[in-house]
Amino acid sequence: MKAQDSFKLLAVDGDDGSLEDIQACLAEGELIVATASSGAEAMRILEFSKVDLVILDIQIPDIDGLSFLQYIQEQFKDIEVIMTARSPSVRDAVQAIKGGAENLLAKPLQPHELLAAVNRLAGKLTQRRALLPQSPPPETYGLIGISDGIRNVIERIERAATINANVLIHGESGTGKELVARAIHYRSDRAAARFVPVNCTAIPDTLIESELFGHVKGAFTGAKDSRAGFFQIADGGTIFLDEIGDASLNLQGKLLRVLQNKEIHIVGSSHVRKVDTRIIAATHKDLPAMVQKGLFREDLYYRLDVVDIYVPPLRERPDDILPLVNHFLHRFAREMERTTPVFSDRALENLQRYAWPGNVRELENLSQRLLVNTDGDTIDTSDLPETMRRITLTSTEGLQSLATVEAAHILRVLAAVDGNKTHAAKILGIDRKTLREKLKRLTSAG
């Protein structure tokens, strides 16, 4: 995994083959893990340096493996901890799991197996890091992520701004479209001018003259003031033409004149008025369909598409969804007046599945309404809205046979009644005897 790089691995073994194996295997994994032969070693490591991973064997020389468990929990709550152990019991399984630990692996390590409990771990990792505070660097302009489609518009945003030309944005709704234009034009030349946004959508076409070009007083019946339109408004800086693609053909047509002429007729008056006005227009809808159907004029779109910047929505960049979701509730929470509420590992994988149809704007409203109805410091599954909470894989990767699940569930119920078989049957629903066959498997598996 391409972020491991950064992640810091201490592995505590008594026995320095065990040691060595540990660090061939995840020197292949393109890892490099500390070592300590001894608990005292392990505590100074600990106490010194920055460690996200501990993989610790049941047995070291001065202290008890679990003893040590204990420590890194109570000491270090964020560090994650893999056991191993040599031909290890029920009773070791159920208390590492109890204890903290991510799980237990039997000696000989199996590579693949270290690697892939290595993996998994690193994966939560990121989720916590990515929700940690942190200002977006200026260069961003506000727009939040990591991933290869934002640094493509960011690099998109610098070439618009050093240029004067038409930019056409197109993306769906909620992608925060207008943001990337009002980047453009901040970052251009015509930053110290106005940008003006103009929803194409609301202009009714009785008004589209007066709007977009102004009027003189007594233009029209209720005309009883002059008035200034978009273009003049905006006479050396931006005008942004929001959801460009729902404008009428007469409104199309009267931006055409204005693209070709520079130049605007204001309404009740004989003179035309020249206007610098830079276009930026944006569309959630696909115009070449539309120029193909008649439905929005093809001299237009080529004007309006000099620059064209593609915007992608937030199921095509899942990296982005953490550092957006960990912006949104501190910005919510510093105006709350409140501690900012961490995710459950489940919880972070149910955002990180769902398709967010309304994209940015949809996650931003969910964040807001996450702190408003929960008062713990946690964020579960269970305060997500229904429709997230039953995500699930839509692919084959992170999925686990059933013998391995069923093992994990076993276990995980024998440490919730500290080992009590009896009860463990009932709540699994299956008779003691089973259960004591199944456990002979697992450990005889292990």
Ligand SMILES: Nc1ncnc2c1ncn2[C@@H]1O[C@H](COP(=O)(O)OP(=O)(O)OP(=O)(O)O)[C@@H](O)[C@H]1O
Second form
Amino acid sequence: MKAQDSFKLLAVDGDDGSLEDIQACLAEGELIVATASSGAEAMRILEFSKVDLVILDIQIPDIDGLSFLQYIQEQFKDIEVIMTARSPSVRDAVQAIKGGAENLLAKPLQPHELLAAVNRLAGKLTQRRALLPQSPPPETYGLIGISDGIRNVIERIERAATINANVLIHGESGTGKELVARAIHYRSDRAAARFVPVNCTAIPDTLIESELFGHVKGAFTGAKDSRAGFFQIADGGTIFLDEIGDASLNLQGKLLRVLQNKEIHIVGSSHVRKVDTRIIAATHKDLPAMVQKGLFREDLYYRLDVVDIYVPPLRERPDDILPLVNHFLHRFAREMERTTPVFSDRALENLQRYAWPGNVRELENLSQRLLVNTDGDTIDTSDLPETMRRITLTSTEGLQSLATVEAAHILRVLAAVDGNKTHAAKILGIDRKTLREKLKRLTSAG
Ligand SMILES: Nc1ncnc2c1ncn2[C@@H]1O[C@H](COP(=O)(O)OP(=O)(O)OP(=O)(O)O)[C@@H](O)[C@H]1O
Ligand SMILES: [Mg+2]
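Cool, the form predicted alone is there; where's the form predicted together with this ligand?
Below is the whole assembly, all chains and molecules, this chain first.
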């Protein structure tokens, strides 16, 4: 059985001994067993992870087991339940089965009985899964990462994809803002139309209108043909306004007008055209501060900042470094048709301590450079750029407390003067009484 075929099981019992018995009994097999010792805890687990099967005791501390069975049946109709009870009455058994449980097992549990019941249900679940349409792998839109920071970003992408509101993505350079914008577009119902990236720094002021809204032939000197603007190209789709913080006030004004009127004037034409484009903007700048200083239009800011997504810098999510670097190494190694090297523990530590001013882009570039410059199976500290190697010197590893250093120094001085405290105190620059006290504390400490 492959990992994704395994079943997640939750055992709910007020008695720790029973939970341990269940875990021990099911430890073999492809089963992931979570435990909860109260109904409240079980509810939390059910809500946050996909459980397939619950082993539920009829007597849990905070809620009646049969009521809890009913709750599961109502809230999670795909979950199968096995109930357990110490000396169950016939009435209990009847109610459990009527309530939708597969069966009711008497405690102490007999391992073979429990296993048989679980296996029967696992068979039922496998059949049910086979009937389901092939579910796609968990969607992460090419966004690699396991940190809470990236999970939060993914959650916000999901939400943004279901609505049509404008989005403002902010975060340092190289954190993945464009990747986030693309993910939103391709997850939204605009996916069939175009995603059009526009770099706001790259539009010359004189060409803004023509670039955004297009022009007709002969609209101005040099307009030999008519040309579509970004807003026409992205009609029905998404415009990605990159580096919006660098947009000139002129450009800001033009953008605001389209956002307000949802229509464009094609340069040189007297027609007004309706457009339906969603705006996703991104910046590494502090827009609210720019608004304060009058460098960014407040009305435009509020039009853009309907959904706000912050992509945290890599140094704030060091858990993502290993999955990311493995992903990039693997990708480049495949391109270069060589095996993917691994990092030595020491080298990995260096990567995790490094501040990554260039964020994921810097990590991506490093991965490529490492593959070009090394040919072994292992990447060691010595293969890393100087700036990353030096980190170890500032690492806290092996650094001692002041008290430890002081104690060692006092003992060294004392040894040098054959235990002569007057002499030692003089060298140490303290009086004899202070030295005596320090020594007393030292010897009593161990
Ligand atoms: N979580 C991630 N998983 C995989 N690749 C990533 C991730 N984040 C960023 N990248 C990659 O890192 C590079 C930089 O990302 P991107 O261009 O989206 O950053 P950015 O925030 O737009 O940067 P800038 O502000 O400099 O434009 C891209 O090649 C992108 O594919
Ligand atoms: Mg970018």
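Residue numbers count along the first chain shown, from 1. Because the structure is a prediction, the values reported are computed rather than measured. In this text, rigid core is short for the largest set of C-alphas that superpose within 1.5 Å between two forms.
K.L.:
Is residue 331 one of the residues whose Cα moves 2 Å or more between the two forms, with the core superposed?
P.N.:
After core superposition, the displacement of the residue 331 C-alpha between the two forms stays below 2 Å, so no.
K.L.:
Would you say whether residue 294 is displaced between the two forms, judging by a C-alpha shift of 2 Å or more on the superposed rigid core?
P.N.:
Residue 294 C-alpha, core-superposed: shift of less than 2 Å.
K.L.:
After a core superposition, would you say residue 94 shifts its C-alpha by at least 2 Å between the two forms?
P.N.:
Where the cores coincide, residue 94 still shows a C-alpha shift between the two forms that is 2 Å or more.
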